[in-house]
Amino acid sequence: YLHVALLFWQQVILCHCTLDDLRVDGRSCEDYRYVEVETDVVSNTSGSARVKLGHTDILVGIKAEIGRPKLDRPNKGCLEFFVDCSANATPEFEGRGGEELGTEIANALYRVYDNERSVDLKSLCITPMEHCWILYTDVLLLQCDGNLFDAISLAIKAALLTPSKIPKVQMMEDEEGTTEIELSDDPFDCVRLNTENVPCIVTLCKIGQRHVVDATLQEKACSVASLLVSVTSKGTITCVRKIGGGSLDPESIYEMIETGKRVGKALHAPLQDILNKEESLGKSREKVGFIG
């Protein structure tokens, strides 16, 4: 009974604070916690990044491998997502808890990224119906302190924005007329992906009569339901998805989408700026960047 009573009063306090646009940690309803971004952290990948959002810690590595296009998309490449929840991140990930969450996150990432609105999939095609680049995206949850989707999206965006290590491909024909793929041996002779439309995800949690971004685990526990909004740097919404068991009225959904659009658009510029500065420093740069 004591535990239930504490949860009740915790929810009452949080609901009261959000009405005044104030949260327990001093942020307003639309403020993010401090974000730390580090790129090129895994050497044997085409791109990698580590993002710390509060105490949430995410590592993403992307490997490009040649495969066969999907039957329904013969002239496009594709993305594959694998999400691993470290048992050390939170006790909830022990057993099958982490596996179920990993599947849920991977399914959401497919909806956000594996489409033409987010990634230029046609540029990943080598020969229609035969060969394409598949971007295998591995996500590792090192520590969980709420707002996983936003942190993961920042890490994916950062990994894709770093200079890609996708070798240039030439189609060679032998004496018998058989076509073969030849990859460039020059490590600097690589293709850079067009990441202009790669979105960032904004998760909005409904608490009482207000909604907040970048909710902590404490705030998440008091949330009725959440809305995921993926937004490009131009403010275009590419995906909207509700998560959680509660319901949202149409007016709340509209307000949350508008907030997500505004906040999401603002996330791109500082991320792009810090990555541009890191790249301009070359090998001499420190592999730690910050946005906030």
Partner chain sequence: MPVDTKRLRGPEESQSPWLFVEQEQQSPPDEREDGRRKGQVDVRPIFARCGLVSQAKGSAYIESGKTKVICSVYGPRETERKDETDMKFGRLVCTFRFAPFSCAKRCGWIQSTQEKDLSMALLGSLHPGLCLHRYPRSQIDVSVLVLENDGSALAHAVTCASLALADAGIEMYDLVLGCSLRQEGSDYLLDPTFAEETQEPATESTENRGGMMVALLPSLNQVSGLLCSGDLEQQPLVEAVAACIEGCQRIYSVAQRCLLTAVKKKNPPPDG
Second form
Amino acid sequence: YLHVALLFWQQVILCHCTLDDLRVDGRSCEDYRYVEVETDVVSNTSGSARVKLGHTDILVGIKAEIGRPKLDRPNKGCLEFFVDCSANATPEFEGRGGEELGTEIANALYRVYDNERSVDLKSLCITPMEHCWILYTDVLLLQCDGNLFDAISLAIKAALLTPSKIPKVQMMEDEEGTTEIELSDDPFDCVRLNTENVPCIVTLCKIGQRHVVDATLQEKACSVASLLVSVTSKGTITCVRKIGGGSLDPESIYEMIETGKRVGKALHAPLQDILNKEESLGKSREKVGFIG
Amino acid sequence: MPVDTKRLRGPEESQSPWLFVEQEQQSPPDEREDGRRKGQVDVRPIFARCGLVSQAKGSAYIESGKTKVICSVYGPRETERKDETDMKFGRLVCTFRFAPFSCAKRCGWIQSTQEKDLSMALLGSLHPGLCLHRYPRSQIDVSVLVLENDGSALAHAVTCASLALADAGIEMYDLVLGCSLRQEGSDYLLDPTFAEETQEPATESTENRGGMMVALLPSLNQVSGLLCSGDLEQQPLVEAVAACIEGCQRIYSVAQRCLLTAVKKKNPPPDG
Amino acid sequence: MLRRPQRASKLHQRVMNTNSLTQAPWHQTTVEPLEYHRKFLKENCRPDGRELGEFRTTTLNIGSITTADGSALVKLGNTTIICGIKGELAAPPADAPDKGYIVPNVDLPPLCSSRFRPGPPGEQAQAASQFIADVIENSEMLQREDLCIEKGKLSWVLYCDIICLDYDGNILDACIIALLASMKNVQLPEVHVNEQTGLAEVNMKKKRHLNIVKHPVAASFAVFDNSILIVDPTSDEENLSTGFITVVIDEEEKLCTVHKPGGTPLSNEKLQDCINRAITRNKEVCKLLNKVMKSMKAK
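Now show me the form predicted together with the partner chain; what you just gave was the form predicted alone.
Every component of the complex follows; first up is the chain already shown.
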């Protein structure tokens, strides 16, 4: 999808440098770029977050709505993902250009998040077989500079961790038999999702003999294939996926899984700290927002 | 659900009778139903045949246990879209579909997100095995249809598709073989059946549960596809990948024999 | 006059010899296909060795898909069709509370031929689906009342999904045979509606077959050069023909459907020829179906 053409000699230099654990921008193979996380940027959603990872800019908004549960999971809620590759990000996304990439990302997100182990779906159930909360998650790609999955996963986790405004409801049946929804009067009486197990995604790109975390577009152009590893805070791996059109030998895969697990596990604690700090600031924190 | 205006429609909503059957709570059996062993590299016997679709350039059919998969390959033909990469490399287009009657619960006709996801996984697995630089400005269409799904549908689809590509005479570096696995606690079940794939855990807190599919180029020992989801620790995950790789190596000889038969049939040796 | 087929190999051989053909040369079949076919038709036979009234070899395999309630695979020469029937439960239609639904759908995926593109069903698939629906209704092979479980509350929906795996002409005939065979193979479980809860209770251990009263069989013809009728056209012959007609007859020699989508007009005698040939075809197919079903029971 996103192609950056590098001259052959540029690719060779990049590969050689990675061997010495030194990348073009001075990072080591396991370093992330500078990350900025901001929550509650979109006011009429149940949870939102904006993540800037280097030049990659992602906005996630989660809206909770009442709907019917899926037939094969009658007592659980579900998540629905929509990924929009905005034409603002790169001219290649104009019209239907970004659709393929959007579908690929959405499919991967379903696999990673829409299951019982990652998100506590049982708590989203209101009445089994009849009503449940559906979390419509919209992901907007504002700017692409490689490593989309990691940024998106950080944004989703941040959006879910913030005090979500999912109110507590009760279904009442009146005399005519129609069900009515009763919301509690207290605006702070909401359902807080148990997000202990929500994983973070780490994408590892194989460049030459080694692999790197958080690849830029240039580094991606030199890589043969990438491995996407999704890790929870406990260190369990919830999803592994090979992306890209190349192949990997088994030894590399084992090494990449190990690095992915190590790096992924270490991501959760700092993210939680940042979000706790934001929450404690409450109303007094400055919103950076979009302009300024 | 988008309304399908081009097909004959029945009632607005219908439900499978399986939803109304009394579900007996069964704990997962100690032994596998078909007699294979847990924790051992035991794949189901495979029946494979090439060249059964007369209209296609290449085709293959695989039957493994009750899973039945058919694949046709058309191409190389002129590509519809042309961008920079197409000028140097061929384009591979994969479509993966379940027939509506292939699973216990009827699937609709419109391609679901799961089928799109599996199509992409199939594409990623086959891509490294083909010499696409030999077919610039061309497109190769691979269509896979699962006639009956009794587990490991994607893995068998990968094997079937690569046999069909070889039957079509597309240049390849190596066959691509697929194998899947289901991890339950400390045991793994190689080449799971549908019942084993969807088994509910014995207890809520069973650790290490997950399913995985690995696509391998056997003689080059390169993994071209890896798709895993579940809740696994690192060590069992690594062991599971190794078990899948061995499973792929086991079916290599069957695949080679099938291709040899197909080639001999197409080009019978001269008499005398 | 279309007769019951006799071995046409002698005629076929003569045509090949007269034209010094040992094998169909490429330029004949690709550059001048019409001329090539005409040479054979002059001698009352066809390029693949068949007579004008001869069907291709028909093979039938029933019940191979275990996830479907009934299934059948039909091969008519190279044309391969698979039909899978799944039964689901639904509320009966508002205008017919004592009837169930039968929903046929024909799919011509890009798998079966390079002429089909991925996406929603094209004209040919839609026309075939409608044709099958018409045959089911006109022939009354199955009473829709049989599918009702409880009047006004619950009935069966039979989704008949027909997929073409290899397209070499004459899919309509093959689809009808596949549908008929899989209908005979269908076994539906017993269902009661629990009066207290209003929910259905399904007993998978007790299953029974459908009550198929009529056995319609189709015979399709292509019109060549506005005059010659050939039965069971292959894909090449279909492309060169000027008209089509499909006649569906049941085992009591009653006419169920005549499907003639435009094309060359046919005289009464030609139509009567088609009907007669269809009657004999019905006997052939019913014999084959009974043979296959008997061999299945024997297993």
